[in-house]
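Below you'll find only one chain, the form predicted on its own, shown as structure tokens.
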Amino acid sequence: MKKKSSIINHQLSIRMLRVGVFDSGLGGLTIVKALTEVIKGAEIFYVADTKNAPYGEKTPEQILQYSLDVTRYLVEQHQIDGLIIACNTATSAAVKQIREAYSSLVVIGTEPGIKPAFEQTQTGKVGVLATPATLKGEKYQKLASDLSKKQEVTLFEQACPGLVEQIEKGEIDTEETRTMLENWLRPMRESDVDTIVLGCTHYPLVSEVIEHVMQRRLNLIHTGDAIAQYSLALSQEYGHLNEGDLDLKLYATGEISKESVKHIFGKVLKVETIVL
């Protein structure tokens, strides 16, 4: 990505970097957790749009509007320098429009890790767990099609309606969640799938359950660490020194599981309710 202005370089060298991150709920916190492990001297503002969750079962038009509303809030209220769309579904529906509407903002999207999955599979069988909207999205469809033409890999695509809601309720390892995953994963297990793309930022929170159901060692592909490293490299290009304290502020537009937040970060964190 090209530098947008030398002014940004100067600004970031004299003050803290401001990064906005959003998702429909808890899932994007898996990316925020990865960010907190590599980025210093920054303010991170996370918005969980739980009032409108889950995005994956909404129309593209609804997802676009929600995404624009959150972005406007982060820009106007927190004067962010960069935005991470910590949601595959929102990226597919809104990243282009957000970049057009906020041309001076550095915008990083999230996409399912199809490419690394193709590179890591040994059996040539790759599973993709995602929301219905992500699997139907033009960006995902094109990427999967292009990669399949270059390498002979069998894709097992599975939409997971209701899984985000289970995770949002904190039901990570309940009988209902295990049953849902068993039904979705059985064909992958029986077909010798060895690599599964977690195509929603919520899904890493049920990684252990997925591995238990699959009954084998797996390559579980999710994008949190990669996005954190890319964000750090990009911020340094813009003059960020990556020194000093990190300030994390969490916001939600509706109910959110405080216990799940604690589970992700290992400690209790304050979550402020906002109205967009």
Ligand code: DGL
The other form holds:
Amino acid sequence: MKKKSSIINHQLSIRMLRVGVFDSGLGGLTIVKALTEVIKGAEIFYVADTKNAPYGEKTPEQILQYSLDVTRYLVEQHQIDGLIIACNTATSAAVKQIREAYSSLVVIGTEPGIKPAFEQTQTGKVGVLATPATLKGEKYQKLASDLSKKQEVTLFEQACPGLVEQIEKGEIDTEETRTMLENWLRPMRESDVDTIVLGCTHYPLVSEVIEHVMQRRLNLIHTGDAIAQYSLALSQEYGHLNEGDLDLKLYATGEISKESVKHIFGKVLKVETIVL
Ligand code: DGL
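Would you generate the structure of this protein in the form predicted together with D-glutamic acid (DGL), following the form predicted on its own above?
The next block holds the full complex; its first chain is the one shown before.
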């Protein structure tokens, strides 16, 4: 930690902070959006690996390879100081190996917010929506089992295959998406679940539909703001002054819905296509 800090401290005294962020697609932009609200004087390079989306329905080996390929691109082409894995699925499959392969890089992962959900539930019933790979992953399994030993909470875990594709297609509030959510959420609605963890960074984009289907006031837990605050605090520890302009560059390895990007940021942003 000390060593990393002194290297980056020196770099940050001569240039802007460079942050790499990636996800399989649009989802990580929910975290970038939160970052742009708190981080200043930095360059953010975002890669949407849409050519390989959805990650959540691939094998752990495939997800690891995609994550390593994107990280290598960000390190070699953009000389990033820090990396935010804005994807629960990629964090589960690759954060350890990325940290080992790039020991001088500060790496922040994204994990389903089940700890705050356990703290905040009033009914003792918590829903978790995530990709199949995240729910099967060792990281999530361990977190859920450790927390369940300390506190009696009924967990409703639901994998949502196909939901990421719907969101990538811009099908946020369509009949098909609503029906999928209706089927997945019914057991939670009928069992007095009051807190739902959005364990995939794409899912905040359908939070209104989730609230509508649940037909109640709901505590939806997503991690964008917490990651943004943590990234700011950590970068300041490394000498980042948090002053000046913010430069955001977006890249995609395949198709991306420009409309959805516009919807998230409230303005048209250029997305450059890259080959990894
Ligand atoms: N947004 C990603 C996550 O947080 C996964 C999406 C996908 O399945 O590609 O897990």
